[in-house]
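Form predicted alone, single chain, as structure tokens, below.
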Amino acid sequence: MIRSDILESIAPVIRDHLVVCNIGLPSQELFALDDQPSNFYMLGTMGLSSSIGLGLSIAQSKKVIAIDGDGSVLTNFGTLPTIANNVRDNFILLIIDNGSYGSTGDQPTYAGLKTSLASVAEACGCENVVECSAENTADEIQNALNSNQMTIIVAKCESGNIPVEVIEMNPVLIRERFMAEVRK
């Protein structure tokens, strides 16, 4: 399975929750697979999906799922200790670890080599960390939603991209419709 397969499998599970999706191809894939007004698509700011998701979970009580990639987490390593020290039981971080910078040409990341992001998250103090195969990601997200406990999920998958269109929706509209969902 590749990242788009994971996104397709989790779409029905995350549909009724606030979702902050990683920059580039992950946002484009989620948009193409299951556009929802409760999805905030990152069109810039690599590495900040997890930080924005955590901030959103602090600001309100609805469940928030941040979808990030291994490359993005590696560019913003400060996010994991910040998450560990600001526990919010309405926050789930899904790191789709395909071992590559998928949006920029599939260059390998260190997570695809020797670095375990699950081990790094645990070393930072994150208490509920799950590493799973791509095939089990939807079940692990459902388990995390049911547990009402902050969870970091590292889903391992193969590198690869599907052809998708650029999100043509105006960024202001993306923000406005997402904020309407937050206010509900």
Second form
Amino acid sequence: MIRSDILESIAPVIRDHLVVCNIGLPSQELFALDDQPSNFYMLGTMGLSSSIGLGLSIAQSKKVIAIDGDGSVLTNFGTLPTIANNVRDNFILLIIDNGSYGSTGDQPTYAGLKTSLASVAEACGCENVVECSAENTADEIQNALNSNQMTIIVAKCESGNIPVEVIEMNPVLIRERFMAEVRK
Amino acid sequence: MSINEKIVDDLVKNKIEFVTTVPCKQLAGVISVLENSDRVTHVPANKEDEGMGLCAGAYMGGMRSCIIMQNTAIGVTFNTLATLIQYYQIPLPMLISYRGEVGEKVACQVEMAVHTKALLSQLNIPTYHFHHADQVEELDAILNHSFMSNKPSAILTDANFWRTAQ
Ligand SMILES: [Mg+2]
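Having seen the form predicted alone, I'd like the form predicted together with its partner chain now, please.
Everything in the complex follows now, all chains and molecules, and the chain you saw is the first one.
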């Protein structure tokens, strides 16, 4: 399975929750597969999906799922200690780890080589860290939602992309329709 | 009331409920007041762009937010300011320790001080330079202006500001 297969399989599980989605192909694929007003698409700013998701989970009590990538977590490693030390049980961080920088041409990341993001998250102090196969990702998200505990899920998958269009929606519209969902 | 208490009072008065900080010696007092305040949620960040991500999330979650940081990190935040804060029109007051101005003891700090205003100007970010303690009286209106306009704003507080605030 590749990232878009994971996104397709988890769409029914995440649809009714607040979702912050990583820049580039992950957002474009989720937008194409299952656009929801409760999705916040990042059009820029690599690395901040987990930070936006944590801030969102601190400010309100609805469940938040931040979808991140291995490359993006690597570029914002400081996020993991911040998450570990500011536990929010309405927060789930899903790291789709395909071992590559998918949006830029599938160059390998260190997460696909010797670096284990699950081990790093644990070393940073994160308490519920799950590494799973692509096939089990939807179940693990459902488990995390049911547990009411902050959970970091590292879903391992193959690298590869499907052809998708760029998101042309106005960024302020993305934010405002998302914030309307937050207030519901 | 100390100037640090006055600053935090103005944040609260402007309904700021979430503050992230990356520390600076000049900001230690205000960070300490924040940490001991039950009126504001304080989450220290490891890096300023990470902190801006936290602020953007908190804002979308319904909490007005603010970042407290040092000017030497302006370069680190450039992409985040342009493609997250400005692109999505998220208001974000930035209370910034303006290191490298007159009164600075570390020569290297001057190397970023000379770029600070030019960088902020390049991003068209409304910028205010506090050089004397009595300028803190403007803070309330600046914060209000930032939320009114849905823009980031930079409040540069230099060594003389903090010295005269003693
Ligand atoms: Mg990747």
